[in-house]
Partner chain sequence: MGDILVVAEHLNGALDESTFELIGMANDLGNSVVAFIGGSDDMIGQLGAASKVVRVDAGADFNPETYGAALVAVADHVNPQVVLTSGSSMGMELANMLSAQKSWPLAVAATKVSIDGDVKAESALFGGKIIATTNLGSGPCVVAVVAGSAPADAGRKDGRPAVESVDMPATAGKVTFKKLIMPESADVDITTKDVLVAIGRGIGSKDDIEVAEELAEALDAAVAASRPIIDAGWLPKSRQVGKSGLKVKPKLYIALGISGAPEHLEGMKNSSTIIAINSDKNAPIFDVAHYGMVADLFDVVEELTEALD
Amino acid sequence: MKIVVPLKQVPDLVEDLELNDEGTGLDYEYLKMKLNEWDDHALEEALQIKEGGSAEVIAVAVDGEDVDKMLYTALAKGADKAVKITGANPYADNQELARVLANAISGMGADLVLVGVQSAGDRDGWLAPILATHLNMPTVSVVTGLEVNDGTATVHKEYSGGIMAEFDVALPAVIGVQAARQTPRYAPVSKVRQIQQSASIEEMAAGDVGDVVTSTVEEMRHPEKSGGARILSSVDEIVEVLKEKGVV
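Mind pulling up that one chain's structure, the form predicted alone?
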């Protein structure tokens, strides 16, 4: 079995996020990036399947700043191969990103494509179904449980209100992973450095994405700040505030 896992870097939300001069997006020049947490769960689920049987795990990412480090980290965690797609926009929306990934994945003979269900930079969270359309594969998203047996993936899908459903999906398929069966593993820095010296990253051109119908951000703003919060430590303080506000 061959499992392909697209990985994406997203802004580290603990950092201050600055807007570009046009006010239509983030200024990425000095922004710290990190692996999208849902992609990390998709990678962990792929590695769990590999360890439970016979599978090859391929990590794929669009070229960008620190992408090599992200891919070497995936190899250090247990991925068998890393592929970097060159000549594409690493910050593209899901419509364009899906085309780029489909061009790369279509020639890999994937039995299973595991995609993070969303990312911090998404405007729609629809990467899995759009990618599945381009690859002509069935798809189920928001998956929190996955088992693979005899060419079929049995998945547990979560709906709003905590409702769970079980589906059998014929492979090859694209699965949008909400959560892996266990917390994503950590790769020590020493192991990542060792992998950097012994392993290599394959490069692949993005190819033609054609005309992509997508949305456009007209304006982006920082949230407006309010008057702040007041911490109350006793019932007497709560009563006093309510009196000040004319509630009691």
The other form holds:
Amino acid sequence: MKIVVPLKQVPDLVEDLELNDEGTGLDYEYLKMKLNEWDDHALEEALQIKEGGSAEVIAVAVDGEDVDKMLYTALAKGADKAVKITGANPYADNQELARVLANAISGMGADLVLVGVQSAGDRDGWLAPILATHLNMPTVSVVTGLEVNDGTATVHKEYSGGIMAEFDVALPAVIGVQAARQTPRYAPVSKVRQIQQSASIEEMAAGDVGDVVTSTVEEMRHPEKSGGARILSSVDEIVEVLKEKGVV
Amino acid sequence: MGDILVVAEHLNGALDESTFELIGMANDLGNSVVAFIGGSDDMIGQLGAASKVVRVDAGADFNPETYGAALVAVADHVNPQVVLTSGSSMGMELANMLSAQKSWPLAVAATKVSIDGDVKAESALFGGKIIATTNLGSGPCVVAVVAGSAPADAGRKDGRPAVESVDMPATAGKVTFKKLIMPESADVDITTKDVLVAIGRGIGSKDDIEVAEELAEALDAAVAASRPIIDAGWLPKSRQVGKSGLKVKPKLYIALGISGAPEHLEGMKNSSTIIAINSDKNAPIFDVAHYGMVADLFDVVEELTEALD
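Given the form predicted alone above, produce the structure of the same protein in the form predicted in complex with the partner chain.
Below, the chain from earlier opens the complete complex, with every other chain and molecule after it.
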């Protein structure tokens, strides 16, 4: 079985997010990027499936700053192959990214495409259902439980209030992963370095992306502080509030 | 103004609150038409605020494949200017499939929608740290709206509007609904507690939960949590507050090390009093909190627990 996992870098939200001069997007120049945490869950789930039976796990990413490091880290965690798509916009929104990935993945013979269900900057859609439409594969998103048997994935899709639905999905399929069955593993730096010496990253040209469903960002801005919280400076002040509210 | 197609969402035989929010929003924008896919006919009697309902018999339970195909058929029938879905697990899937299949522009995480020639949507992105205004053109287009973005009362009215039926289109039959799995009964019902001590990513390890438990004990409160704590397996799902967890409205909500991503705020922003303690002064939680303290949560919680003893 072949499992393809697209990986994407997103801004580290701990940092201040600066806007570009036009105020229509982020200024990526000094932004610290990191692997989208839901993609990390998708990769972990793929590795769990591999370890529970047999599967080839292929990590795929659009070329950009520090992408090699992200892909070597995926290999160090246990992915079998890493593919870098060159000549595409690394900061593309999901409608465009889905076209780029569909081009790259369609020839790979994937049985399962595991995608992080969301990422911090999702503005024009979720990657999994759009990618599934382009690949003409069935799809289920917000999945926390996944089991593969004889060409069928049995998945648990989360609703609100802790309710879930179980679906059987005929493979090949695209699944939007909310959470892996266990916390994503960590690859020590020494192991990543070691992999860097021994393994290589395959390159693939993005090619013609075709028509992308476009929408225009007119403005990006930081939210107005809505008056916000009254800032307290000591524990005594918290105790005062608790007394005032009749909690103690 | 064109028709605004609202996707009614239902689970286990009941309409979701978001349906009424979206109908109210749609009525402000144009002529509201509800897509009612699957589900029992009884629910249509609650859609009196809509001008028309278009029904497709797609099975009682949501299935992304059948409901997705049904929505495309309804959209072809109605030819709307805008399609509104909820930003939920079901709504997001439908919005995305419709957008991709029809090549209609899509905005997600929307909190506001306006039409002034072009359709525009305002979305909260990057954990609520950036607000983006997207121009979706003159339509047709799709917008997935965050729950709680409009009052439900405006779109809630008993009565049965005109109903049209659209035939269920053929599908490849690759996704099969098996069953609903209801949550296991909880040891503590966090929705009934007056005081909640909620923990998030700022709690670094399972052992650290003890400090929150001690504070909770001193306040006769229960410990609740945001998603990362539940995903790590440190607390049961029954303690999760937010979009895919529970919605709570306690008298006092103490948020410890919770940044305040929109998915979490959806579950707790209506608490009477919110106190947030976080080391990041820019954390969005401080925008919804009534009181805040920028500090290391462990220092504060230990001192606070001592002070209450």
